[in-house]
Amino acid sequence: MALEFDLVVRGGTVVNADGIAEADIGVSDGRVVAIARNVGKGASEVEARGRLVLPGGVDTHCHIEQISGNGLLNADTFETATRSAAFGGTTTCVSFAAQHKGQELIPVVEDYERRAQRGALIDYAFHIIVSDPECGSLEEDVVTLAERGHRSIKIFTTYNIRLDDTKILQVMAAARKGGDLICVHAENHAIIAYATERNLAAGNTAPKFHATAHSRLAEAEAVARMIRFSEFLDQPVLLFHISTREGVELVRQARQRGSRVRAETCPHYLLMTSEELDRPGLEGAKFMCSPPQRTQDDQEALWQALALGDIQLVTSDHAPFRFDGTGKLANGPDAPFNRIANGMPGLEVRMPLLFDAMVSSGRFDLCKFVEVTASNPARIFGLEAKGAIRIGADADFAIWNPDRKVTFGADDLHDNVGYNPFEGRTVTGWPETVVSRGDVVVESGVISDSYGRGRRVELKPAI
């Protein structure tokens, strides 16, 4: 009998954000062309009986091979990111093309295409960061990015990165050309370094005070005015990272209005709390990201928003630095905390984490895990082939053991970081198998080593 498929995944319990069904699927051209009880015979074949098997995650909050605004690059490469993205279920990430002073765009974007070209192993998108919107001009160089589907601009309120009210209405303008959506690093500048100076001028140096330097409502602030922001100019604004209750209730009454804006969370809010960052000597710097985790009750408020669908997504905020000279400690094992750099790992524990708090814990069902991790980042950022498991989407694929516990260690990342901040967290629930675009790429904790073989993915008109 002549095969009929490249691939056939058999005999799992086929997951998407609307529904459930026992099925196999037949994968040819790594494209899903069959979904139904036995099909026929593939080239290969992946057993799936008795497993989960899932969209690929879509993860589109991940910095990889980037440099930060003090000039400080991250840990990862895209070979390192993206192969820690694998392990965890991950087949799609979006990442950011960071454009700093004097530079213009569409060099900028090009130069981070062909790294990653060298590099990923799965599907790849770019968001654009804005800092200098005077160099070059803005809105050709947006609209013609946006043509070559680059949709995806994000902008900060805060570091030296920022940009006043002015450009940031002129970017947000020049994205309305180009049908492009705004994402946002909402947090007011002024009140962090009022903060930031009166902790150090109190000799509050540790990571502990990163906390409070960045107040709650520096959160608030920021967020209300991009909302409004949002509103003036009719532009869609997803607001990155809320980690606060006030920041919740502003996106609830905004889409409550109506108005065209979207959050997203991640799991260091959902899981931590300030706490993590009260550790002796500068060990709390492993856990130092913007903003910082927050308090019990401020998950209380993430979880219901993602309950209601005010927050719509889960994403990494994958932000690599080692916790050495190279990365956090590049400015000595005495600095104090506004001098340490932001971020934590997190593109390969975010399925696993999530998966276990929200499906194992009884907390959320399959349809939801699957929503908030991969068919609405896809959705919302028109990344269309990916998210779901549909007739002509890309054969991306996990295939997970709900049953199987794994507990996090000290340094068990696939990535280039050095430490997990998640260690000794038992989880349940695991993504054994990983399929991309076709091809296996995870299996039985193996990793292919096609690096280069990813494909950057357009990004479609914002919605």
The other form holds:
4 protein chains.
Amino acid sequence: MALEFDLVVRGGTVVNADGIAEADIGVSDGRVVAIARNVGKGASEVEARGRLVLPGGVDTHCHIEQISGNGLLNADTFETATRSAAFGGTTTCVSFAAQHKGQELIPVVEDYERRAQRGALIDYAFHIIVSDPECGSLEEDVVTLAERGHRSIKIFTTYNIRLDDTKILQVMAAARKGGDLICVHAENHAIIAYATERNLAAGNTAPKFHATAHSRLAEAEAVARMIRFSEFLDQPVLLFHISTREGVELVRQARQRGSRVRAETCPHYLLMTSEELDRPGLEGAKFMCSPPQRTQDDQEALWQALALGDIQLVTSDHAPFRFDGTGKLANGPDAPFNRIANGMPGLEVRMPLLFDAMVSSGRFDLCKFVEVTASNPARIFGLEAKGAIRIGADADFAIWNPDRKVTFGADDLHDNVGYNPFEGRTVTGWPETVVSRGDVVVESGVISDSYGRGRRVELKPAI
Amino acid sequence: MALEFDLVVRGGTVVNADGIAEADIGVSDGRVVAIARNVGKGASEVEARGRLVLPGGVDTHCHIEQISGNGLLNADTFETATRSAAFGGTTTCVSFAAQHKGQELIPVVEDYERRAQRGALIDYAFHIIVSDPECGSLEEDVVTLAERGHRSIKIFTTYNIRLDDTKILQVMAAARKGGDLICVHAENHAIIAYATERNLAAGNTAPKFHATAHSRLAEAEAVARMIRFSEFLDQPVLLFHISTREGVELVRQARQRGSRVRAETCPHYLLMTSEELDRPGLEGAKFMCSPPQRTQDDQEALWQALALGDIQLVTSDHAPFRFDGTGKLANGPDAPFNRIANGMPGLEVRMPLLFDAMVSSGRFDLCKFVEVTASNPARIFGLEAKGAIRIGADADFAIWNPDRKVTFGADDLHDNVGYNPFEGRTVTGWPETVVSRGDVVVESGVISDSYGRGRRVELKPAI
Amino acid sequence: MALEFDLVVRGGTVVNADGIAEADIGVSDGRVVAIARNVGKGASEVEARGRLVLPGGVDTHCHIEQISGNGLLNADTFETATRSAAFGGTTTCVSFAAQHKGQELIPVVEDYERRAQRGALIDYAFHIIVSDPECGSLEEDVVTLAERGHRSIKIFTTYNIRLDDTKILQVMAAARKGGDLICVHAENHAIIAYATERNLAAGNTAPKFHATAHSRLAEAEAVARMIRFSEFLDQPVLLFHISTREGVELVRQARQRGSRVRAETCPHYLLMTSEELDRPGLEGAKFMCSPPQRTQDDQEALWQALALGDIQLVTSDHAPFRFDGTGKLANGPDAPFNRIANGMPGLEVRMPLLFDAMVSSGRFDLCKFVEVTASNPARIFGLEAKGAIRIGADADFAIWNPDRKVTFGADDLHDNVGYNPFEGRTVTGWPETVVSRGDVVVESGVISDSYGRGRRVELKPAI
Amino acid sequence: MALEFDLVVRGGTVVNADGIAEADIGVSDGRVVAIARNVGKGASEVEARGRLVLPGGVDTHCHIEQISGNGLLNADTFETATRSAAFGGTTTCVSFAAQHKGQELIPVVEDYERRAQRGALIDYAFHIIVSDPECGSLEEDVVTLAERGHRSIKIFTTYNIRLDDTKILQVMAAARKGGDLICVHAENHAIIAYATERNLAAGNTAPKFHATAHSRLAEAEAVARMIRFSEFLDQPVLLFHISTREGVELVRQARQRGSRVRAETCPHYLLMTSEELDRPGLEGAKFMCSPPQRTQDDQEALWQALALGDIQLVTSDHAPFRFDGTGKLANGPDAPFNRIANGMPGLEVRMPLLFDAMVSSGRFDLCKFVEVTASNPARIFGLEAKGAIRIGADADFAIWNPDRKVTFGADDLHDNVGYNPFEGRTVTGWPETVVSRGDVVVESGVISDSYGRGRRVELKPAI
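Beyond the form predicted on its own, can we have the form predicted together with another copy of the chain?
Expanding to the full complex; the earlier chain stays at the top.
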């Protein structure tokens, strides 16, 4: 065999969601063109003997350079976020283009596109957050954007960008026209508001009361409602960040009656409980996210749902706020829990945490790890060239040393958040080399500086 | 034995929810004071040999002399409605005191009290419909009314008197202070509005489209939401008029996890399907009610839920509108389904229909019939002197001829509605004599004319 | 009122499963003939002011004077057992007439009838244990016995009197001919035998290994199987002594699909866990019964099932073995757990334990207590004159002092077992006076000595 | 690229369970060594442009050359069966080595090995049917066979080779030692025997009564029991040929509580109902199999279970009996249903029927088809080199023309059964070329005659 490739990954153990093979991989023009026992030489070669060659991670839920209602950016730019993602073995991320009141959808999306184009190191796509369906011409705009490959809409049932039921149905109906997937943050706003008010009135302002304010019943209620709306319009819905046993059971029941519902969870729901919030002073604020972490019993329900396929994907919900006056502490050290920004960094730790918890622990096999971190997210959003090492697919790889142990430090992430909520945990298994469309972007702890090389990928969710 | 009673019911088969006995009943001062094999003489006597003596029916869901938002009354006054109820073997009814926007609660309730006092032939109580929780001082007013024995609040999730989630929680919290039961009409308004609009846009204006507009998923959604709110506040909720298998399953699951949820259904859900709406012209409008009748499969689910106790009571939801320009046809013969008043008469037929369907059919025993039509409604609302033939209880009886066959005619009801949606059906079993607090109010087809003799009974729901 | 009665219970609070009344009770010829505010004089009178007058307990699962396969009797005669029952407020018990291999059914039953006739202080009936369906003419014998009012058959899926599936179907089919109820001890024999053998092989002989040998899965398996057999033949089945959450769920599911299944549990499953077995030496043997006590989680499932009606009755499963060489220790102090007789005394403590746990605790109301201890057992087995205080019913009463506290001693029961497994527990509420068919059999701690006054009652299960 | 391969499949669309690629496949020494956009020349080449290249089917449930209790063979030899399989796109089959009473396991297996070695055209393995666990030294024999790669044991709960519960636990425990999977035909024998006897007694002897004799409750009971045994011993169990909604629900519940249970169904349960049995004369006997076909509602439950992964694989349960005196009609034309051999041919039609019902219908995608017919069976039984087109895997391919329509004739199968129960049905999609370990065994309707080229593959079930 005298083939020449742009890149060869040689001698690794190639892992896909449906099986494992010892093989070389030949890459040309950013795509996999040969998988074989022994391929010809590549212009460059990556030695992978003794290593696992996995599809690059696909993280379909992260907040990057996102502008809030008052015009402020969150802590990460496309540069810092995609750098962090790449270090963690992720080669595709789907972040948000957030509409605010009075903004038309198309310019909003185009603005995010421009900024990603400048900064992204890896490939990306967007969910369109619709918060003002009456601004512009909803259905027309959705269809126009869908034609450009923007086919995922995110809605909220809480926060000030929430939609009421009437608007949710309106947006779902528009999504149906566009062939879009609907993603939803499902927590009942009235329950949260009621519990927040009662907590504050009782002087319960510490971060740990965030967990009681976001009652598990708020999730149970809104998940059930979104499922019924999905059934009513026959519109596929992906339930973001399921955190409770109740949520799991609602999803399972819906699937058993044939509903077109999918579900996601995140590492912090699988690996943390709400006890993290109960730390001295404001320290607990580092762990605040919505919905909050829950109990060990919920963790078990989530793992079991992953095993059975009732939850199909694990994303980071990377929501970057520094633990200082520019982020979490913007409202001062005495701010009550409801005035502290919600969110945790996760783009970089998602894959290593899950590799450790799933594979190194022996609880799941490698294929299942690939399934929930790469191939399922790709399949659900219709990222046809992602999520698998397959002829014609994008040459996005994470080359793992399954034995390498890493203990997280406070400040070792490559995002711009400045703390690591998993500080002190040791994981086994690490993505040492990362390849994006044939380019080695991480090697020996060094990152490529070719920001802007990332490309937008079109979404084709299976509707 | 030489006792003297005001009234003796002699020689009947006395049926309670927990058993049957051959016994005479002695009544003094409107109360049962003796149940025995052979009691002394009464000032008056009712011969009941060969007859069944049952507790008078308790119908805890009926609309009487109720004022709508625009000030119009429904078709029945307290006179006509309680007359009709009595003919049907019902001796207690709970109707509504409806608050409209800008009205304070206490005067609203007092107004209904005054009107009932004038007209009621049998005993009665009220549910307070709260539609404007911000008018007046909600919590204070609820507590004041509770002290007067008004301890049931009705809320809606649809219609123009609906409350949003925030207000529902507010009302439930107030109910908790008063020790009130919350009753709820649970259908998702946005789903109904969406489906109505689509139907109208497609020219689907006939009555039968009422059934498709009120999607079964609208019920499933709102029932689930109300259950979660009940769990969140630990506030008992009675789900009115469950019509679907989904509704039944949600109630069952809630009860299995220990939630304080009760459920009601009505004869038209047990005995009719939505095919009734599909009649020529506007004829189907006679059968329009909300939620609409469903399918045979739903009927089976409802019967099974009654058998298991997941649904505890069967009420009429008597909602009287004449089939003319004063009622159903107020918006003219071309009115689309959504401009036709919802509701059917039922106070008079409830008990005979159920006796036939439950007892004469052999499907249930007499005790179960008493349970769902009298003793459970009384127990749930805390009508301690009603629902059973027991020493100290009010002497409210319906004396049934179990063999009498009656075929309903078009115009044989004693309400003011003018049609009978069950016209043409033959039932076996009829309440020939009816006694209210010791007074014979119906005998040989003749009604007492002592309107105003009915008294308000205080509610003490088990909270 | 100048009526004369044999007995009057005066001034008590009369409690039935469906309600409570202040009333006197007049009794003639052993039956209730008057319930009234103020009845005439009785030949004898019981003062019940400030006391609760409840239907006497109906204990439909107890082993009395039962002969084992090797001809030995258990520790209680009809004298000692019914004396003990009466002291505990129980006025009817259903024990067993046990067929052993090679015995014909009718003489077996007649033998038990004769012995009960001599000794019983209160009323009684029998379950026929069928262990050799091929001896005699099964169907014919069952029908003959049914005509005599013996209409309950008990079968086992474990122990040496167990039946295999083929024989179980054969017996169920015969029961169907007789209109009998099938009662079943449902534990999978092969699982128990396997686990017992493994335990013994590992030297695990202490009483606590009884609980591991009787795996909860043994119950889950056999309960499921019996339910399917019941469904296959449309034959009602009462599952005895459900002890696990799994058992509860299987019963619930069966009932939801309309199966004719009922279920029972016992105080020791509601109030004890298997930790009782883990005591020094053989002390744990005092608590050995089959199935064994389980966990707190199972207790919660059982209480919830009682609340919802999925379990309908609580019996004692009184199985009397002395804690000496005539009973538990017959095989010596070194006997492994599988050679120690299973069973605990319970006839006398059942009602006080439940009164305390249900009523005094505030968890349930008095009516529910009556329901599960008296009226439901009576209804299920068709003991028409038992389980309620009603005109025409047998005058079986237990008159409770709801405030009396009693602490159980080691040796204060009136059976012949010699120990009380509930020793040391204090209960609130005690049946101070007990009346059986109009005769005061217990008063001020003194028992009537009229052994043999008890009568056999005929069973008419609702089939 | 100048590589030389033994075989190249060129230009096809390669389909695996987790994705689709346009690629050539290079094969050497019977294994896939290259998958690439453009591979070098092969000693032979298969043109696959416009065709789908799928992993060869893996049929893990078929009866081949199996000897019954009385020494008779079923209709197919390894030659005829594997020929038929190959024509249908299947390249691996797992048939049975059946122990009968008094036979030791190892010689039984060796006998089947010898016969397969002579006749098999494609690769194969065996399930060991254990019917006499007391013959020989069970645990030792199982371990010895496991070391040789025989790691699947089949047991029956019905038929004369059934095991009772004690023996089933014994065999499961031995399987645990060997690391074997337990496969089970789960129907309650006593129910079937009872229903058969009643049917025969009533003169109901026609084939259609086979369906009533094999009550759906027989499956429900035995499936539940086998699941509990699996849970008790923590031993993985594969439930063969699930046919009912009840079976599906039991499997689902078991999986949700974490049990190690897998389930299989067959095309005739997915595509036929029991109405097939109701044909004139004995014609219905052609469709008799156990369990029998059920209802449309069951079909829906099975499809939904496949969609959700509760059922993981679809096999043929090929059980070949000719419709003559050597097979179905061996007991004459008047034989009652219970004396007619059960079973239908299916090796050849399985894949085309499913391709049509799943893929051509649009109900599922190609990946799901590969999953349930090839990759899942391979994964569950640990056939590491089968079920996927992957470097290092065996070069077993079925090359499909997705557009070819074929109407089944009466006599067009290549087995030795002589009829096709799917006669008259038209399917879209056909496997035109079939490759087994690099050898083209079917091409243009012509089969290779190299019987004996098939090799035994070792099983390594994931335990």
